[in-house]
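This document opens with one chain alone, in structure tokens, the form predicted alone.
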Amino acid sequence: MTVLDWVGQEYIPQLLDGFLNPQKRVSLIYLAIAAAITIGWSLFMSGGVARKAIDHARRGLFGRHVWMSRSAHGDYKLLLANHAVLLLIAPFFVSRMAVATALFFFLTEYLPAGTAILASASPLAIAIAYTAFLFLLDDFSRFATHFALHRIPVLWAFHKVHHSAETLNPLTVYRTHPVEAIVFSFRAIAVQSVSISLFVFLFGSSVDLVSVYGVNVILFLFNATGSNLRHSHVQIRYGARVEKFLISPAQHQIHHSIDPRHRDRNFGAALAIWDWMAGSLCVADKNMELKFGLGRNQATQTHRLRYLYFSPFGELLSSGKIGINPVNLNLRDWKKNAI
């Protein structure tokens, strides 16, 4: 296959699939819902004044300063480059079904008494249990991986690429170094393999999700209720009580803030309970003035693709940082209560 054939038959179709497939977070359906939520929130915050609401939505989500900034250009470059890199290395990844099969045979070999022990359960009960288990394990693993990306210096060097964004838009979710993308790919394989093998082992048959368009119904609700606004300048808050259980868009924006008070806060994806238990929860205040990026002295070349790809390796080689920082990587009191 020639390069042009590969581009036409694999690269472009799969790139477009990311925006058309409801299983993808930045699917057009979710982006449209995010825009509608933004307008509705702006109407609510403006007291129902339509012109003011539309102007607020335009500046926060559709503004030229958001989509045409140097930071946004860095997002687009990484999206296009990473898509090619991950397509090329994907054949070398072990499949989730291969891992799930190996785990299933391991369980049946060492715990034979437990095989199909819950086979009498109804298909609906199995589907609901599997959907909830997969969501909880997936969400916790995202929190734990995100926590590690900040806490382990060798991982933080690569995760800094994501935090170098100075303006946020829905495509900022793809502003990741390929090394971080690989880490999250293995996380996903582990979560799905464990879930599939465990449920097939316990229930003795194939398992199904309670789904919408093939997406876990809980994850679908998360995507459809504004997950794309996490990377935006629209500060949608859920209120202090709800934000102790669910991560709001404003809370994730706090995570990107350069304010020292916000450093290493709100690692969670959907649920805030993991941050609450870890002492890293921070609820959102009204009308916060947030600045994003790595700091006020951020390098001007930060958004160039060459810098985004190779600066982490240069940092690690020059500093010799490996392993877990025994002190405190980001000067944070890890025993401090959540706020």
Second form
Amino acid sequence: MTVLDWVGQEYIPQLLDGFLNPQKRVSLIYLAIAAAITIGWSLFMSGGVARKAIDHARRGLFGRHVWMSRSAHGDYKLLLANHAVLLLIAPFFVSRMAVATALFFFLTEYLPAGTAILASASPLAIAIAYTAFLFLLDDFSRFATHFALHRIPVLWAFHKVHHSAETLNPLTVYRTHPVEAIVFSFRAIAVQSVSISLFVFLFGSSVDLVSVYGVNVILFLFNATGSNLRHSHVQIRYGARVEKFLISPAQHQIHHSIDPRHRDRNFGAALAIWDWMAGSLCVADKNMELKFGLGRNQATQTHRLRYLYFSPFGELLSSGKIGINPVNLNLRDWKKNAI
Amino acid sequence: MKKGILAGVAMTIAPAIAAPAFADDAAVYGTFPVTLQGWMGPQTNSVAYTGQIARQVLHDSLKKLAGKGNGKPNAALKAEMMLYYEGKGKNRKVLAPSSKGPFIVKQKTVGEISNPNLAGKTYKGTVSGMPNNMTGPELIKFWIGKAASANKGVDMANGYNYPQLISKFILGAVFYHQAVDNYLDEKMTAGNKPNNKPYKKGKHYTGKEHSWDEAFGYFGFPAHGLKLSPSQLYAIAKRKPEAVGFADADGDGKIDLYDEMVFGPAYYAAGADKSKKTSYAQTIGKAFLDGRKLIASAGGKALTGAQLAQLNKYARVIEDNWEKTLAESTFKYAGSCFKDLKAIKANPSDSKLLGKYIKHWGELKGFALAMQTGRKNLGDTATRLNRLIGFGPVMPNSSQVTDIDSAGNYVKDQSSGINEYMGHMLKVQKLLVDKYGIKARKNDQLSGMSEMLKKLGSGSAAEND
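Let's see the other form, the form predicted in complex with the partner chain, since the form predicted alone is already up.
Below, the chain from earlier opens the complete complex, with every other chain and molecule after it.
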């Protein structure tokens, strides 16, 4: 296969799939919904005054500064480059099926009494249980991984690439260093393998997922209710009560804020309960003036592809940071501003 | 009624379609010239495998007899089974495959084809998957004795379905064993049954021609089988009315068991091929035909080294694919047992479910033992298969046969239970996939996991929170 064949047959089709497949967060359907929510929210925030609403929406999602900034260009370059890198290294990942099968046989070996123990449960109840379990485990693992990415210096060096974004747009979700993408892959493999092997073991056969367009219904709701606005300047809040349970777009924007009070807050993806339990939750205030990035006066080179790819390695080599940072682990310090 | 009319129409038009199409066709294992040098007899066709087809019929008939018991010791039934297993009577009736509706079988007695027995060709090695170090013939005779006194051939207390055990084991211990461990093995070497001599004094075919034909006969594939789809092969074996049209190749309105019928080994190959993931029957059938053409092309001379090497390549293709059909069948019935046990757990008092489980276990055990009668020593794979499956099925009360005493009575013990045994069935499936790379995988109990993974997508590796 020539490079051109590969680009035509694999790279481009799979790149496009990312925007068409409802399993992906930036699927066009979710982006359209995010745009509609932005317009509705802008009208609401501007008291129905059209001119104000347009200005609000432009500043939040549709403006040139959102999509054409240096930072946004960095997002696009990483998206395109990562797509190629991940396509090339994916065949070397451990197979999800192999892990799921190994876990399944581990269960049958060590817990034989549990084999198909719930076989007589109703298919609907099983499907609901499986869907909920999968969502909870997936969401928790995202929180835990994200927590580790911030708290373990060697991982933070790579996760900083994501936090170097100074403007946020829905594609910032793909502003990820490839090393971090590998970490995410292992997370997904672990979650899917554990869920599937456990349920097939307990119920003795394959289990249905409650789904919409082939996507876990809960994940679909998460994506359809504006998950793309997490990476935007549209400060949608859910109110303090709801934000103890669900992470709002504004709460994730707090996570990206350079304000020291916002440091290491709101690691959660969909649910806020993990942050609440860990003491890292921070609810959103009205009209917050948030600045994003790694700090004030961030160098423009931090958006260059070469820098984004190689600076983490350089940083690790020069600092020798490979363990858990004791300063970061000072829980009292970073719990101080939690609710 | 409608089926009958359709079959009648099929029978009427079949000769018109079939006869001209298959005659002298290069894709038919039908007629090959007599190449034996110096032969002056009137024969024009050197192909002959009557003994093998007669054994296929003996096997089918024996299986039928094994299900005839009424639950009480029956010496006459046992004697009749033994007649089909090791007897030589010319007048042994064709009990199966028999005529069924418009599917009219040509032969009424086995002797019309040939007059062999099964016992003389059964695997003589020790069957390590059963107690007491029995040889193949000893094990079959032991089962015949049990079948004669079992109700319809089934022992519901110990979990044995004798017709299934006997039948599936013979598919390996006679047909597979003779083909791959005898005719396609030592008889394909230069010094054994050479091509420049008759197979036996007075025969019009050469040593290599007849050895190859005999292996073909053990596969149970119709001469025109390469022209048939897996579904058609399957329908012939099941004697379906619609099969008459494509089974009756010579258009005489009858199905000749010698060259128009599908028997056990080819039936199970076609059964796997119906999945469209494999083509065992066609691959094996083609290798047999290509090999036979190669032998014919030698014109009655001894095969050269290159010809022998090529012939052995065909033999290995046949062996590998045949072995896989046995592995596919073992896989399939391990899955059936898993499903049956699951159903029994939900409804422990249903005796029909138990009967189904015992039948499937008999097929599983028979095929697992059949796999071990080939040319190769399966080593660790055989040990694991035998340990996972055991000497008997784990019954709903967790009991399992663990031995056979000197009087031939089963010795039972408490096993670790149904749940663990269900896990064993899955391990059997995984072992067969890992060792043989089988593809059809009917009743795959782990395929659900792969479907579930597909539904979840790739996990969106680069999405960052």
